[in-house]
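First comes one chain, alone, set out as structure tokens in the form predicted alone.
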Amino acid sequence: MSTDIAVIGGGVSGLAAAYELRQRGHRVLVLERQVRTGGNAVSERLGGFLMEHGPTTVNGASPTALAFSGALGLDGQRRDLGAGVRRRYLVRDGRLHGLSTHPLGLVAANYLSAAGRLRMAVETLVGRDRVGEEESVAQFCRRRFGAEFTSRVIEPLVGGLFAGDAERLSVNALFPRLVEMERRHGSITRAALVRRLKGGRMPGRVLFSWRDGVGSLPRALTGALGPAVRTGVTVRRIHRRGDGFGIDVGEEGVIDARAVLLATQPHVAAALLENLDVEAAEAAAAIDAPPLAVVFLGYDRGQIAHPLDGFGFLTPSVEGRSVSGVLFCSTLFQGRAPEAHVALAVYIGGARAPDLALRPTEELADLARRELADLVGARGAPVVVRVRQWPRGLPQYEIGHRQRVDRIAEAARRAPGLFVTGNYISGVSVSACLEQAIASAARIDGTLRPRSMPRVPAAAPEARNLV
């Protein structure tokens, strides 16, 4: 068997880049180890309620995300944020407190000390003595907002959104805008107000997801590409084969590709390079992924003496809390939960407590129903539990990661034909994932394009704003 492109892995990233390749008039094929496709992107029904086992919203300021939800025919199903999204939450004291959406929430609030308020206010004076160094978050946030307001919002934030460390992870490959914002104006406040001015909508406001999940994405873009995924097939060695690749997948036989794309998690990915790219294989091997554990729970509404008016509520580590966040997918999105019910999705592990995502499932039920036991006034028995863990969690962004990631992407000029995509390269969200795969497919199609047919003129009008 033979193809223009194989694409090792079919989660988002290469079930995407595979649908825009096609659409370039190439001919694809994906292999995906597990009898179904999708990653980490996995929406399960549980009678009337919806459990997100990865990623629950996507970014609806990015133009690919929207695009591909269109040309899928997703449009219809779209939900998003739900009316009742008017608070964030963070723990302090053992208790939450409420903080308004608004830019200015934090101000406003008392969560934050007066002393922390106010060296927040004073960021506009500090200077900008560590531009061009890399840095952790939490250096960068502390040097500019000092450490009350790292310790009690960025830590928290780093480990609910990134399920990482902000003393570890890098600000400079993780939070790029925000250095680049104190480049060019010296500082973060200044250059929010900027954006304010010019009429820049918060990210929080513009996400969305489907009726159905996140999984409805991996779930189109497989009845879209059909025949051209094929799943249960295990890729256990990739080998140059005259101007091509050879791809071992077992008994199944080998299969030439002239261009192979791995978007695989980056532990797969470093198996694979060590035959074609020992750097890229080192680096690839040097991106860690805490384990994670995602415990899904439903309760009838009286049994919930919490509001749940907002997105959910997140915990500093100095708070000594075994969850690092908690979801409130009831109020997030319509459909999520039935009539009189909600739904909770609780946190655990990452970098900051690896070894806890791996404990029994029954001890992490209850774990995580203490928890809501004491912070929303949780009684009684849920309805409804489902815990998921993950082995392998979100890629860490740590100190070197751009660097890392530059010498993955140098694959591609000493292996001609071997491209790497995947949410450890520009981004973890559904979004970035979405975008990384675009561009993916615009290097190889400019890569095979001298030998291979013109692109398909009766190309579907609407993937071409995909582009």
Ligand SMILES: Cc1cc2nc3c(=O)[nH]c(=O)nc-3n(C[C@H](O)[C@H](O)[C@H](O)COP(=O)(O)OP(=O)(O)OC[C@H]3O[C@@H](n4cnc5c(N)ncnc54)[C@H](O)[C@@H]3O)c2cc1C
Second form
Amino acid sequence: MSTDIAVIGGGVSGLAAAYELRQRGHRVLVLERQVRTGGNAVSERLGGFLMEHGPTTVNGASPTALAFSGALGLDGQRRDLGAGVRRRYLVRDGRLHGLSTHPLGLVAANYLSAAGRLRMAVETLVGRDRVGEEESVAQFCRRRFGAEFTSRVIEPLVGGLFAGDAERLSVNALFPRLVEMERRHGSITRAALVRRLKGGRMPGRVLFSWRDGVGSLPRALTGALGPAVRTGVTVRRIHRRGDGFGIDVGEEGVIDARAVLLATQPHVAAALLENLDVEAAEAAAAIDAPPLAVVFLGYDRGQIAHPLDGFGFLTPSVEGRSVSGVLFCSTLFQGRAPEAHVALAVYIGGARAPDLALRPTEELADLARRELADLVGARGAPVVVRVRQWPRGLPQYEIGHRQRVDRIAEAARRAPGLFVTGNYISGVSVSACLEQAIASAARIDGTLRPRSMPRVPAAAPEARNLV
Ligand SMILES: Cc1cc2nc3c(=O)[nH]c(=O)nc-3n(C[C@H](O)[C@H](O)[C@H](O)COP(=O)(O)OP(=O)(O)OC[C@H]3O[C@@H](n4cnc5c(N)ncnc54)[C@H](O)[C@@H]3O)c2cc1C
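Could the form predicted together with the ligand be given as well, to go with the form predicted alone?
After this comes the whole thing, all chains and molecules, with the earlier chain placed first.
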């Protein structure tokens, strides 16, 4: 069996790249280890509830995400955030503090002490002594905004968004815009004000999903790709064969391909790269993705004392709790729980407590129930509980990440025809994966396209600043 391009991994990244390559007129074959496609993006109906095992929201500010929704005929099923999402909560001293979603909400609220708010307010006076050096997110934020803001706001935010540790994650890799704002204007506050005066807005996050959840996206991509997707096929080894590659899929033999796109998790890419490009293999192996667990709970509305009038809540490490965050799923989007019921998703583990995420499922469910009883007044047994454990959660963009990604990208130069995409290259979000997939497809197209082949316009713009 042979193909032009073999895409290894049928998550959002692999499927989107394959779709784009097909649009550009190439023969592709997606090989997915599991019996279903989607990777992290799994949405499951449980009675009248809808559980997201992985991503819950998609960034609607991404033209690429919107273009995919339109091209796949999903626009009619798009769902914006519910009207009840009025606040984001943070835990302090064992109770929830609601903050408005406005950028100045934090300065106005008394979540931080007066000294902490004053320290934030004098950010414009802080010098630029570390500019040019790579720093952790926590170092950068402490230096600019103070220790309290960092431990009480940034640390839980980074824990919630990236399941990561702000002390180890690289601000340069995750938030290059902030670094650039400091470099150009000497202060983040000043840069934001300049932007406003010029009529611009801070890059905001407009979030959306689809009626049947984020899993709708890989489902639609899989449907559009038809027989070009093969599930239940584990790629064991890839080797050079003539000008192209031989892909060993076990008992089913070897598939020949002119080019290969690795769209797996970093540890799998590391193993598959080992005999193709040692340098890239070592760089991919150095990217950690600590375990993460999601506990989904459905309750009768009357069982929860809290109004659940927001996005959910995040817990700073200093609070010493075992959950890193909770989403109010049925407030976020309509149709996530039956009438007179609510749904919540509790996140446990990540870099903060990797071992906890792998505890027995009953223990995780109990832990989630106790935390909800304490923080949102959940009473009695939930109507539904489901635990999903990800032994490899989100890739950590730690200090040195950009150099590691450069070494992986150079594999395409050292081993022509070999390409790598995925959530550890230029952003973990679904939209970043889509943007990176388009960029990877464009590069493959540029390499394989014979001069005589007509150019087909790309489905969406090329990747820019993705995180
Ligand atoms: C709990 C959780 C919550 C999240 N929440 C959000 C959110 O709200 N919003 C957001 O934008 N993002 C979120 N994310 C991040 C986002 O979902 C992921 O980064 C993205 O879906 C990753 O897609 P991917 O295709 O790059 O990788 P994956 O989804 O990991 O796909 C890789 C695929 O490769 C396959 N594979 C592995 N080895 C082989 C092999 N040897 N042969 C063949 N196939 C193989 C795997 O089975 C898998 O299907 C979340 C992630 C998690 C885990």
